[in-house]
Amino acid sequence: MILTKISLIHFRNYKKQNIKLHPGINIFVGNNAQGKTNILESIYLLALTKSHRQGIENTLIKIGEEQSKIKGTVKDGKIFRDLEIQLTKLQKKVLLNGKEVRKIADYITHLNVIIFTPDDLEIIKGSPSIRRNLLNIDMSQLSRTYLQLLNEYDKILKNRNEYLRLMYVNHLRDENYLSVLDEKLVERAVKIYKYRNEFLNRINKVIGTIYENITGTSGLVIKYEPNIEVASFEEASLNKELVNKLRKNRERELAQGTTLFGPHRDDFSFYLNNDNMRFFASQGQQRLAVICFKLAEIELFKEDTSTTPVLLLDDIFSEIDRKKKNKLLKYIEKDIQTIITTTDLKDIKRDILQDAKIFTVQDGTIEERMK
């Protein structure tokens, strides 16, 4: 999968910009606060219909303008698709080949992306919700079934939490409706547990090798941590355990007005040689572990979709030494379209730069560098 070109109109600090992309490595070079990250954000938005930055959707339109557009052309094998996002201050429209798409689930997967930003260190250091969000976004691109399950689960969870609060406030003891919600919730929860376990097991088959190839250190693994005791990931076992947890904690849930057990409370951790990297790893090691997680995901995309997602790397070179930097670039050189932002090209080998397309970014203007 290759994004051949992208057009920005009144997006962030760009007035009008057309960019033709290389199928391999594309490097956007410039000082901070010039608009480099905005390019990656526009591609992510074009793929997933929302920004990777949280809580800033009302700032996507250039100051002083009423609307913004992002257009892109995707080459997937021999098929070309035109994607478009139209933004106004009141609404967002999503178009595929010039026709509006009403259901986001029918749009996502036409451009798959994997992104790394400096904030992604929080994937290791931050709260479990950050790690769950990562799983949900990337697994949804791989599987529409997972996306549908997740949407159904979230709706039932919301209804269940509202009913728990209603029961507590109104002193209701009729639990018939709650039992119906429990049955629906557990049915979907079990399938989500299984999907996530399988996904992380597949990540573990490749992430250790990728990390060792780049860093020379072995022993990186991901450990899945559901918030129920899991003897087995067989459906019957998961079903029994979650039903028992909900039943035994009914009074706690009523008092707190929320569902205490289920995949919405899941977590996972990065371990290097049996040490949790949240506590026993440098920031450079953590950065490379997260990047390797995302590179491992690309291998899953290849297996499941016979395509590679577009890899978006924002300021990846901080705290990575020259040797690891070039090993990382050599790895992604293989057959992955990659868009990188950086403040300089220092320490990058000449042969890598020779094969890459390099752009200069300054104050909302992008120019291709001539070699």
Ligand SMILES: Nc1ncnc2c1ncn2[C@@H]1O[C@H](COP(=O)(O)OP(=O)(O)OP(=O)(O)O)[C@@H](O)[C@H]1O
Contents of the next structure:
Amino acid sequence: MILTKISLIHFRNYKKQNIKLHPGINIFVGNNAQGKTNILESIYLLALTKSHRQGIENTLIKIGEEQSKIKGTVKDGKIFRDLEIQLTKLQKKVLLNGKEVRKIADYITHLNVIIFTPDDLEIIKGSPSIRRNLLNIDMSQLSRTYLQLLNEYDKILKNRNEYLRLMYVNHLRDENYLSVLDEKLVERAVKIYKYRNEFLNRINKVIGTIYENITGTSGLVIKYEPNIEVASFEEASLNKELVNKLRKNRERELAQGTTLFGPHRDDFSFYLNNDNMRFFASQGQQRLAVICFKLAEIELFKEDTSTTPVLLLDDIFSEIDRKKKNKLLKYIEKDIQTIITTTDLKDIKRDILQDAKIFTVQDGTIEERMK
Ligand SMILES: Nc1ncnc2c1ncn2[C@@H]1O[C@H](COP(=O)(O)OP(=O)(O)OP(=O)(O)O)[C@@H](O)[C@H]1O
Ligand SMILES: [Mg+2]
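Now the other one: the form predicted together with this ligand, given that the block above is the form predicted on its own.
Time for the whole complex; same chain goes first.
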């Protein structure tokens, strides 16, 4: 799918801005604090109705203004759709082809985006909970069922932890209710283990080749490190293992008032050949590995939906050398509409710039650069 144009009114540091986008590579160039990330944010918001920067909804409207509007047109095959988000300080309205849509789930399928921001490097470097969180966000975009499963699991987990504490404080011995919660928890847990395993297997089928294509180095894989010993990812086997773990650790769980085993304690790591990239890889290698992870997700997206999402790349060029920058752009250029922000166009080959659309961003104003 292609985002053909976008218009902003009173969004962040933009007053009024219309942009016509290129179906291939779009590069937004500008100094720090001019509004580059804000553009990507507006597109992400238009797609998913919330910002990729967390917990800051009330800073989206331009300071001093009461409301903001973001509009865009998406071309999907032969069909054109108009998307619109209206923000006031108190509410958010989403519109499809000029009509208000009340169920967000009905809206967010119309523009698919995959975003890379420097914060995504945490998927390699961050704490396990940050890494899991980033993985969950990405997987949820690929599968609604997974998102639903996660929500159910989290609710049951919360109940179970509360009940464990209650049992401990009140010296309750009756374990009937706990068993009911266990059964519900394990049922979802098993499915989450399977989903994650399958997702990472599918990523691993493509990520190595993509990384090699861009960097010349082979051997990139993501290893899943579930929180229980896994003999096989068969449901029955996962079920047995988790049930055993919970049974054996009941006293410990009661004493600590928390659930010690389950996918909420999973981990995964990027490996380049046999080295964990968290400890061994350079900054540039980590950055490229995460970008390749996003490119691998695009491949999965294409397989599942037969559409190509729009790729948003925030500030990707720092720490990447000339050769790899150009290889990366060559890879994308084939068939992915991409929106890139950067502070300079240094090192980018002329033929790539020739085919791309370049925009200059300065103090909340965007101008298309003439060739
Ligand atoms: N609600 C708002 N109203 C007005 N200005 C805002 C609002 N929110 C953010 N800004 C301003 O937008 C400016 C540009 O932000 P943005 O993050 O897009 O910069 P950038 O071009 O990506 O810079 P960098 O290269 O440093 O990443 C910031 O200086 C910020 O003060
Ligand atoms: Mg920025």
